[in-house]
Amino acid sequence: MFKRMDEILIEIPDVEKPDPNAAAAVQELLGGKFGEMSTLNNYLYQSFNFRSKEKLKPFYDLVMSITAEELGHVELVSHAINKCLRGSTQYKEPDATPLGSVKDARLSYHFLAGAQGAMPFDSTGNPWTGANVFNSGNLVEDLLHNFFLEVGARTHKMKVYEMTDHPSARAVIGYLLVRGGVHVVAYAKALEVATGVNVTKLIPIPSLNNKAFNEARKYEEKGVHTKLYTWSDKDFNAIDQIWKGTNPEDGLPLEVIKGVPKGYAIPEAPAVDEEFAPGISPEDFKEIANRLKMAGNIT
């Protein structure tokens, strides 16, 4: 089962800085092939098909663990894309033509089937696909894949961090540049422990160095790039069987910690009123506050 609380997992900054164009390339990094909702529904249906996983249980814990802290990243880079898309139009009257400044946006999907909002798609509009789901059932193959899977993820986090400056952007890439090289290191190691090779050798493809990204580089600083976490109150610990050691890139040792880390308040998404979203005019407000107190037989 899944708990979810009311937070996400960084601040991320509150900008007036309106750039639909950096919003389409975030997209890639959400419904893309190496994006976030393709990490989670890979380790999404590897955990919910694990074979053995009694006898596999270091492993079974593992891809459970890093498949719940998907689920926060992709609620991560949605945000990211909302920030980049907020200001991009502004009220008029209908005749006035106010979506006019967007008709030649390079993903114009975020404004005509929605409120200028994250979709489910790639940089192009192309919605993400469960074709992207790869879950052969043998564990070192799925393993293998995960691991190239991650580092893909990462050069497209690179390129994207390379093209916006957007500080929303750039501040939710370099978070989640460290995390996934968390995961790059996470699944290296669980390589090892089942068939003996070193993987992480074959680090750097890309270089995990994040020294290069300022945003990146003030988490690793706090040692966020060491820590794996449960994502349980109770359940798999035995992540410690494979998360042990040191890092690779700078040594430190690695720690498994139990729980989430702390989370932060979800950004507020004002009224898009020339998108007609949500919808409710202070009219309409009044009376639904009306209804909800006689519901709640609130005087």
Second form
There are 6 protein chains.
Amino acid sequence: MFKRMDEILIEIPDVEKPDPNAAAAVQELLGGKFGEMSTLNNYLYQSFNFRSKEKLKPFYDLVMSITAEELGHVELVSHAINKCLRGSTQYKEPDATPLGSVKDARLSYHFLAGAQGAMPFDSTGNPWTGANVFNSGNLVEDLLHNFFLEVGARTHKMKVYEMTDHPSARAVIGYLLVRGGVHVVAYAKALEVATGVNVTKLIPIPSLNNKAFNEARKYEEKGVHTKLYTWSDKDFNAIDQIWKGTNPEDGLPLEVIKGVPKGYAIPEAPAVDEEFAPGISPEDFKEIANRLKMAGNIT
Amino acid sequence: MFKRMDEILIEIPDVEKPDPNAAAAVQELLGGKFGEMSTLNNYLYQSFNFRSKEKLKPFYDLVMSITAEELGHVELVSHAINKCLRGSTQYKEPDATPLGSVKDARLSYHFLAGAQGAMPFDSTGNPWTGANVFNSGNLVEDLLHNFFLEVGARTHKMKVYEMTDHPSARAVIGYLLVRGGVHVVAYAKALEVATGVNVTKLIPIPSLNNKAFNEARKYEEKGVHTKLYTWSDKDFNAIDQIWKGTNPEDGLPLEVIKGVPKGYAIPEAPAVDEEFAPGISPEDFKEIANRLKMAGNIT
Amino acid sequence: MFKRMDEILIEIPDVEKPDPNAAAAVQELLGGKFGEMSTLNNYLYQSFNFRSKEKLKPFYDLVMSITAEELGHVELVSHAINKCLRGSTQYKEPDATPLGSVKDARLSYHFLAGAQGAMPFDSTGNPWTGANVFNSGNLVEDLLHNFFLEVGARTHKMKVYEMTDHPSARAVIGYLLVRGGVHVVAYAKALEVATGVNVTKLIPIPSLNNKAFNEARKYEEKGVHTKLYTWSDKDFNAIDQIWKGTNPEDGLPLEVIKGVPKGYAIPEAPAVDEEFAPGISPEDFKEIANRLKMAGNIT
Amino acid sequence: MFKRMDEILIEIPDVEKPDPNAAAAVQELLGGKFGEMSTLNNYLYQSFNFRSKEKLKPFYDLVMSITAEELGHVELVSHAINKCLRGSTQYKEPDATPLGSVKDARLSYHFLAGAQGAMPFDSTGNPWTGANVFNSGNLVEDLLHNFFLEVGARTHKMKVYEMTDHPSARAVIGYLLVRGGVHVVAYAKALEVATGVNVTKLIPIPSLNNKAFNEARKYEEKGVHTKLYTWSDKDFNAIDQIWKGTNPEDGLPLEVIKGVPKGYAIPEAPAVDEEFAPGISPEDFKEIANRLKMAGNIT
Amino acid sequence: MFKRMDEILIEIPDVEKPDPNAAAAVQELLGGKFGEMSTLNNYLYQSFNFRSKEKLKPFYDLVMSITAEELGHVELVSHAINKCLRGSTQYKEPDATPLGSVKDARLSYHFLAGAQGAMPFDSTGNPWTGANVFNSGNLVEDLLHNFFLEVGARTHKMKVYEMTDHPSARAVIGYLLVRGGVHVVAYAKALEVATGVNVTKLIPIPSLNNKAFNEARKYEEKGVHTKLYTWSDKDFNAIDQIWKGTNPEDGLPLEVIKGVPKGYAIPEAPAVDEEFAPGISPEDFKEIANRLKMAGNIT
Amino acid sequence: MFKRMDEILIEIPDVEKPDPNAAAAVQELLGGKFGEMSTLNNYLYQSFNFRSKEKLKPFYDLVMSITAEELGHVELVSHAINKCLRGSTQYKEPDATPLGSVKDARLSYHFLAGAQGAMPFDSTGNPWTGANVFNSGNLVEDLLHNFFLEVGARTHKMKVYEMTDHPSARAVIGYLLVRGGVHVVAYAKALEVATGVNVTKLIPIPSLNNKAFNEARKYEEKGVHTKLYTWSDKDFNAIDQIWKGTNPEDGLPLEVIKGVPKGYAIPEAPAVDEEFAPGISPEDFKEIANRLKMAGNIT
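Starting from the form predicted on its own above, please write out the structure of the form predicted in complex with a further copy of the same chain.
Full assembly next; the chain just shown is listed first.
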């Protein structure tokens, strides 16, 4: 079971810099093979199917809790995409071709299927698919998979960061580089505990450190890369048997924090009339307001 | 942002009745076009992309909060599948063909890719895909979609219920018929508030009432079909402006409950050695236990 | 533009012999790569995109008119599938597991998604896809493709015929072997006219003659394999410049018939209450009847 | 069974304004999830699998007949795409790179797979798939689906209209907005008859009226939005029990017309030598002409 | 560039034990996500795109040469499938339903699309896809991927081995467990050389040794697991800088062998007349023999 | 079994002319339905499943040997793509947006998933799929398919040639037009031998001769279009019973050559630091060099 908060993980810069092709690039980090939908669903299904969870509680707790963080990442990347799309079109009468400004944008779904919002597709419009989920049931193999998956996810983030300088995309990717880096280390440490082999020495792959990215470095300077959260009111505390010692890259001590990090208000998304979204006129609003106040059934 | 609990929504009967093809059928309710992955992701993305959320807060709160319940449904269906698979094979040496008993099972992925666990695929092994997500951005259109989606999801549940009498499958589907029924009503009421048209009168579609299903009726008798939860510690309370009045089928008063329903312990899943899951020998456990107790880094 | 008739191409035997796996096999002839959906859509798109149609009118007329016949084939195969499914389940209360009899059927979609009806999928449940359409725009290349496509389609029909002796499936496939054979010859002749190369000599591929199939032979004995229809009230008559001379296999003279062949009543499909189809109770029928008789708007 | 006419539904403006990315956008209306391939095939399969058709004849007739209109829509959209592509390239010797002008066009298939013609793909090149077809067998549920599908289809048309001002695209989309609007009303009315609930009051969704689109308004001014055709010489007349009363938006009386609307000549598509289409030289034409005149078999 | 030999890697037992569902299971090892098509194509594309190959020659040589071995594995698994299918049907006249014996077989493509032969699909009939190829370009990341891929491929082999005792399947899988095990070690060693981290200590994953499988043990007893071939007449010899030292599981010294292992005759596959394969009658053979002896062109 | 050489089929011009969209177009010739992946895998699987190979040895040898050539074509096209991508980006610090120059490139996978290298996808990013493989088992039908496939492949090459004048793309496509033309003739001749029908007279389709392409003509002038190789040290020599007589287009005598054509060095691909490929620093190289020289195991 999950609970939701009306918050997101960071404050995303609210600049007016429409860039549909940047939005398309960031989609790779959402619905691509190595996007957040993949990390989320891999851990979600692994957590459902976990065997011998009592004996392997720290590993179980790790997979259970990281899943919840990934939900927040899916959310965050989606809002980054939305910010990149913001302002791509201007309202005009239909016959004045208000969506003409995005006719040449790479990813037409943003404008024809949706109303300039994120969707579970990758950067070319191929939908995310359940075929991206791996769950052998073998603990070591699943951990090895997750370690590799996080490494691949980090690489994709590095490349998208390099492809666009949109401030909202950069801010989100910088943060996710750090948090994804935490997951790389977490699975490496879990693999070490499970096998005794020092795979954390492989980190970072690629060898470029997160600190080479301005928007990531600022989070590492605050120690964001040393904290693992339980993402729960009271469960999953055994992750502290895995998340301990020091960060393999800079040697800072690791720390488990019960609960969740501080959240931020989810920004308002304005109406886009030329996309009929939300398509509620001032008169409609009034009538809706009346109906909302009614005591019970409408009819 | 989301939090997770180490609990599931109901207690699933723990019978030993291996039935791989029942498990395959239940997969339709997980990874099918009208499965829980679809309801989850439709609301997840609609919630990310919601426009004018301040003015339309009750609708926003509805979509935000139902998303969290759907996560619990994905979890619950997955455990139902796992229970149907439980005991499908017996341990033997590899040369004694321990998986021979499932060679003719319809869905080979359960045994060759996974270790007899749920996966984001439908009943024929086609993966769930992001193409199943709809989000026009237009409030009325998205509500209409969601109403239809829940109707379709309910119909699929009714059919899978009729296809297998596996107690675990039945228990889960019975509960989900009721909760899915709540979502049908919720979106119908939202649509009524948004448009003034009394679409709740269409309910139920198909016209067979949930009470015709033993495993659903027992939950309706407890009033489970009258409650909508906020799935949040403090947010999404405005759903009470939509979830009010009476249930269109039996006229019982509707009630919003802040927070989440009582949860149940997630059952232990035993090792399946013939699937190498989790593949940890008694000796391995000892060494792992030692490493878990270590103060910090291994190497 | 197209017109529709409330008729199908042959009378399908109405036997009670439920065989879900036969139905699954026949799906290959509907939604498979070489199924009727493929022949239909290849010719449909080629007809839309035909270049220099005035100068190449006989070829254009051929592609235009055969498209219409393929629509009737899609319809016919669908009804064959429906007949194979007829009687697969018996009505019982939901808790008596009325769909239990088909839990092990190969193609679960027939029972969980639909109500025991045909669908645009192949024999394993993979959906038909537009990727099956070929249209180079080059006349000779498209004709060569169509000739090959019809050869492949015929081979698949031969194999499905050999896989099931269900009388409805056999009757439909027997007829379609003959009509598909006509299309093989038609495209071979068109290719000959376009190039001067005697490709009809390749026929039949595979070398087994349709007359080796009882259900096909009976149609050839009636000369069904010598006739090509214009499938139009007044257009597409120039096909007689291609469909002329003799059948390459038995030397019978070929004949163009303006219009369509005699049709047969489409059989009634009974309600399947355990699938909620059509889900209309006797009381519902009465109310509907009243509403149908109303002068105008309901509200 | 179907018949074909050598006609299309409207006269498409024959302007020379090559716009490959406009063509790509219009593809969404052909092979997208809410494109004409989807409406066509949903109704096609629902008509095949219709249960209790005698008792529910007006509904059966509605689905049967609308299918035929959808075939004409698939055709019309395809020709709109072709017009947008017209003139995209100029003939040059291969070494002079005649297709260089479209190297950056969004949808490469138009030029590499086909010869600048429509295909069953959406605006990003993802093929149409049979997974887009819904057919529960439950009358009310299928009607609800169809109502929603038409609403979604209309929204996509509105957005593509706003994305391109290509006169051929606009003319076709304007007409289809009106005809699609007719189908929205038709399924709403059918749903009303089946359930007694006044869902026509929901119309239009999105709330912007078709009359806000110049190219649609001109058809509404001619009353095109009030007529439903039987698309048959003699069948499907019972649709007049559903299509009656007035249009919910402007109150004009509705009318059923037996048969089909007046059609227009399908325009000639010129050769595109740089695409080898149709690839017939003047000498080839002469030889073909001779062979077409031959009495019978070539060899 | 590649050369081919008319040989396969081992002698496959030629037993008459038709088992279509075993064949379906083995398809997972051919066209599944972790099948030989995946290992082949991952290394093939990585070899094409390898950067700084001069400086990294031993790694380049490793990827180049293993690719060639994978081609032999694709071939070998295909022949295993063919042996499992051998004898599934008996010749009868078409009306005697000769393919009726396989109507209930899980994978209909073997009988309807092909003529009882292997195909690039997985165990449920989902086609192999290029989306299974990973190539980041980063040496360490690609090696980590390959190590994980081989681990996953080995696990799948272990499971299919346990699912069927068909002698041909077992013989092939036993051999491939050993050779796949060699590739696991090879990529682990490459990763060690590249990073200095002792990942070979992770081997084997799952922890069950190949020697627990009779059909694998017999090859390990011959030392097959200690040899890496260059698969080339003269190139790729630098693999001996990586493939050196001892096997991490049993400590036997490793050896590079220039060229290829001894091959075996590819067995004859008999005609299957009920599948029209190859469809050549005795008379046809005679005519073909004559044409084969002709001096030059036929016409 | 296969052997590999460290060579490619021609020398590709090494110009600095980055053109990502040209690279995207050439991908159609690699991973498209009619790309080299398709020809390769069709012949590969047909060769595995060939029936009565002793009696039909010349046909078997043809399919076996051409497969090996196709591997070289897959390789060659991949290198053409790589050359088109060469220089698309310049190294800069991550925050200086080094991949910004390709943000608008059509095929984002080249930059986000890979490191500017070829991949098994088509020109729009849709992955190659095993559904592209045809193998009926019927000799004549498979030969007809292969003839058509090669015709289609040639047409696609002609169109990509016309779309880009990138010297590397042109050089490779010119060569492949000629070699693909050889395969067109080879399958036509095989079909003639198998059936006695003179299908070589259909050649060329489209009717434009390869000599109309500068980069193809130069190879035909060297007689490259008259030679068929056995691609083997000692096997597959019976192809000379099929490949004999004269070329149908220019009448030059055909010749079988045992073995393979002369190969060329595979060019070095430079590091692309902004893609982290290969991601090995000068210091790393030193350490790796040391480890490569070590006697055996690292740990």
